[in-house]
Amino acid sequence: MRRMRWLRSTAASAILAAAALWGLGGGEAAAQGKQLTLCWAAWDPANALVELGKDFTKQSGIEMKYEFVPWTSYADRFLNELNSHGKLCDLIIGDSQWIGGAAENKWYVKLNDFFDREKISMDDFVPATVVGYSQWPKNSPNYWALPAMADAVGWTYRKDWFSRPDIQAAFKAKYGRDLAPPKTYDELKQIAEFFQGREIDGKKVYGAYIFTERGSEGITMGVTNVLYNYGFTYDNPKKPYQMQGIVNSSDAAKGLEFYKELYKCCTAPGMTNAYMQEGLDAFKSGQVAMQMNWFAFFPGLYKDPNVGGDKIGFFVNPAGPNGHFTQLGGQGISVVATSDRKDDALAYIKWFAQPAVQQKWWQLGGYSALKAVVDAPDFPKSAAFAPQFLESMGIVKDFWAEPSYAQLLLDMQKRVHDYVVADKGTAQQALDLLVKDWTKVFKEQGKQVASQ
């Protein structure tokens, strides 16, 4: 009940400072010498945020600052930072994985009353992110977020090379159909056998770049977008945790030996620790035709002045035997419950959810999530990878959310490139070691898991 009141008084708190903001009607109201420091990761769409964030300085007078870390070190950073009931951030740009353990811990402010006040209705955002970014338990009515940073894994192949006569003719002569931008992971494969070693421009060039990062979620973030299509689920839908036989089932073991023969076939040397910055790095040099990436990074890509614009091209990831899905990505912004400035992030919440607001935020380099933005008449045409990003967040899948998710991802990524990169055991084998692993930590979560 405390907890409530709590809520309601600061909803209502929220609503006076967001009237006095607005009301007045400019930047120089009632906010001299107030800030908020909001925390993300350290990339192209933050820096697109800070400029995104100069109206709202200009329209409510309350200084933004930032605190952007490297993407390798951005979970220990602020899961550390929230987890010690830290004060370095009001704002909180976390990513999907995180919205379990924050609202059972209590990091983040329940968003419901303000939401309700405000007239925020998450029913005006893509479902897709709503229950991805905000709402904890997952298809409950309890939000946590406003979804922020919408994104999903895409693909980027060279244009350029694709469209050129000679290399249409040699494969279409190697296998009987027109070079075109994969619709299947085997069409994909034999894209990358093609490409791979083939000599253009004087260079030796690769077939595909897929994550294989170890660390943090590199391998996991990629593998699933073949998993998923082989038909892999984290659980049973009817009898919640309950994975042997699912999560280890011969078709997503199928899925597994797949990524590594794609992994073995066709990506450069060396690239056995490698995630999102060395996608972007050897996509930029010429080394490879294709590359696996966050569609976040796609307008810095398409702007590059050596493989950008017309060389350019995307597509969505591939459809499997069984499925058609990519991995989610994204982030919900949440205000962190420890701040002593809640009432001026809820009002940059507020301001963040506008239309308008939406809309300038995808023309700087953002990704609304906003339907009035996405579902507009002149979306598709608004950027080269509108329309793939469009198709990609009606299919996305996204990894557990569960309050144990770090060492769920860890126990994932040991797994996986153990077996994909390491070359230690059976896909099968893989799994079925995942099984155990994830049933442990369930288990000393005090969850009851099904055998079968």
Second form
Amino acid sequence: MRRMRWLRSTAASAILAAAALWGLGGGEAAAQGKQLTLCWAAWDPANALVELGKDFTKQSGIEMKYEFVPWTSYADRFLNELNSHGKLCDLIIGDSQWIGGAAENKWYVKLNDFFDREKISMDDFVPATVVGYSQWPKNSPNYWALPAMADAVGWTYRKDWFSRPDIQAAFKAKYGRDLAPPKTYDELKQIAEFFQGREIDGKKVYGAYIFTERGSEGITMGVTNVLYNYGFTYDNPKKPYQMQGIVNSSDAAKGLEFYKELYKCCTAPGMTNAYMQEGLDAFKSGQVAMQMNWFAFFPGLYKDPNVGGDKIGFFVNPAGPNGHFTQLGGQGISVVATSDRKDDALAYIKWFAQPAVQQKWWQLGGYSALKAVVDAPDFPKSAAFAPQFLESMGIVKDFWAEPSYAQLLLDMQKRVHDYVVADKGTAQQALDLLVKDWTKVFKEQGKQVASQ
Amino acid sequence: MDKMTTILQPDDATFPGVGGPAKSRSTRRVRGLSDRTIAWLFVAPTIALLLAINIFPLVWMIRLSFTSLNLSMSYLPLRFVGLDNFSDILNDEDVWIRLQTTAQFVIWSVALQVVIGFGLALLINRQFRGHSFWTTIILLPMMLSPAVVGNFWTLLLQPQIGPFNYVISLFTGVPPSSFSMTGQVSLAPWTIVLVDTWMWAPYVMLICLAGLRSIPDYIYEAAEVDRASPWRQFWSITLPMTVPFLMLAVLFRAIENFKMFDMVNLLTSGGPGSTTELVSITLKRAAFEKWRTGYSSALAIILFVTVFGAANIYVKALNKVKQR
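Alternative state: the form predicted in complex with the partner chain, after the form predicted alone:
Entire complex below, previous chain first.
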């Protein structure tokens, strides 16, 4: 009996102590019980956002909770969540290609009135990011997101290898020109061939790393960097959705052939299903001379003790015979229409849009799309990759952002991977089949698709 | 008074001290229930659960298969399209290629598993030192999750750092990084067969072992009296008497491999190109990546009917074998 009494009093004390500790540790936010969940991909910039978000909590008393999902399941996970009108996310940093579907399906809150009320002007942001991440329909003043994370495909190279006198001499002897970061894809291939299989510091290295992933978006996000520069466009600018002779033009086919040649001649063995992480691994392990990847990873690479600092250099996606573009990445931040905390979510966006917060975002490793940050005179000197980033953001092109983008993307993944990696058919056949696939998708969507 | 009602009577002598004069209303109600009603009461939650998570989704899926529903474009009006989805699938050359790929995977992997599993069972069936230890070792792959198997085989098969290519190189002299088991069109289909066989041959072994142990010793003793050679005993006793078990193993593995998704998805994502894209991967892509709900429902129904039909024919054959 006495023992029971002792147990009861101990349990009561423990509960009281826990409650007191909860009160002390929870702070203002816990006391108010306000919390926002932000959904994004699990990658380096997400860690920077967590750091940045602490300031928001301090100022507003609203606790931030994060739901980060690896890139390979990012689209599956969050599109499923949005499709099912789930309440997991209050804020979402959704991929640029989702914007059409998110707007048409009313998954996101339209932000026009909010922007007007809070005097947030889209003119203050880099134009490509506004079109890419915020507008639907494209080039119309209908905003569904605030540009949050500007990104594009860029290249890293081993500056230390490029600057070695013996390697420079060998390159000059072979090609009759200086070894320097490539300006065109022909130059890039030449350099990649030069490094392929070369022994450097007793280790066999390879020429280039390019995207070849099959499952999600990898090979498409890689091949478009070449296709755009060979003259590929998604449709006839004068006749929307007219793809015959445009998507499968002979120039586009040459671009696709070039990507395959690059894959065959100059990549490391086994890179048949490789995307961002495999590229980072290949570069960090000193395996490749040049790496295609998203700018988002470059702050982390620059800090890498083995290949960062003076050993790493950056260059913009090289030009092709018919143009100079690069693939747009990045995302905008939106308020989820089914959220019960829309006002708090909008407060977060208002806070995030402030120039001081955007400046800190860039300093922490995120990529701001605010002109006040990227157009500042000292911006090009603020990071080793800043000039290339700035140049890239001026030449970006994006994949379809239609509501049916997922079907369009998977069709392209299949056709390109079949040709480039699985050696199936010719480039022309692959693009012809792609036009057939895309025509079917658009017809199902109720679009008028002109054949010529 | 039936047995069930007896148990539920608190004032019965079966439960001395329980109940007494203060009978609750519910107790009185229970006393009036028939055996059948009580049985239904017990079964009802299970049936409700079954209806909710199995039957209702199945019926709903059948309904959706006749519609144009695409979840990524749910703002479009839902149209009844009749048998269009079914006809699209059956006229789609790609779907037939995926079915062929799946059939080849099922046939080769199940055949290898049966041969290896039966061989292992014959070995393990003998008494030898360390018998239990080796049985456990052989069973280990089967106990792993397909996701784990997919991931670690991906590492093992990596052309530059994975040991698999180095082992092959030792025997053949081919440079280890000159071939990619998961990345080459000629090798990838065999790779998924190899990994699946590694994982599931022990399962077939277990079933065969049960079959071997069910053969009475006196049959072998009689065969020895008749001076039958071990080879003759194998063909006339062991194999015929384990055939029903082998057929059962084939049935289980074939159904499982027809549905195979996780391991192959992790190993190759259906690549290179579409070389190892099994029909389950096509279905997943149509349903949860392209969000073509109507189309994917129709495909799921076609696959279900195919497996169900084939399994039924097979079970009939199995019963005939058993009757012999």
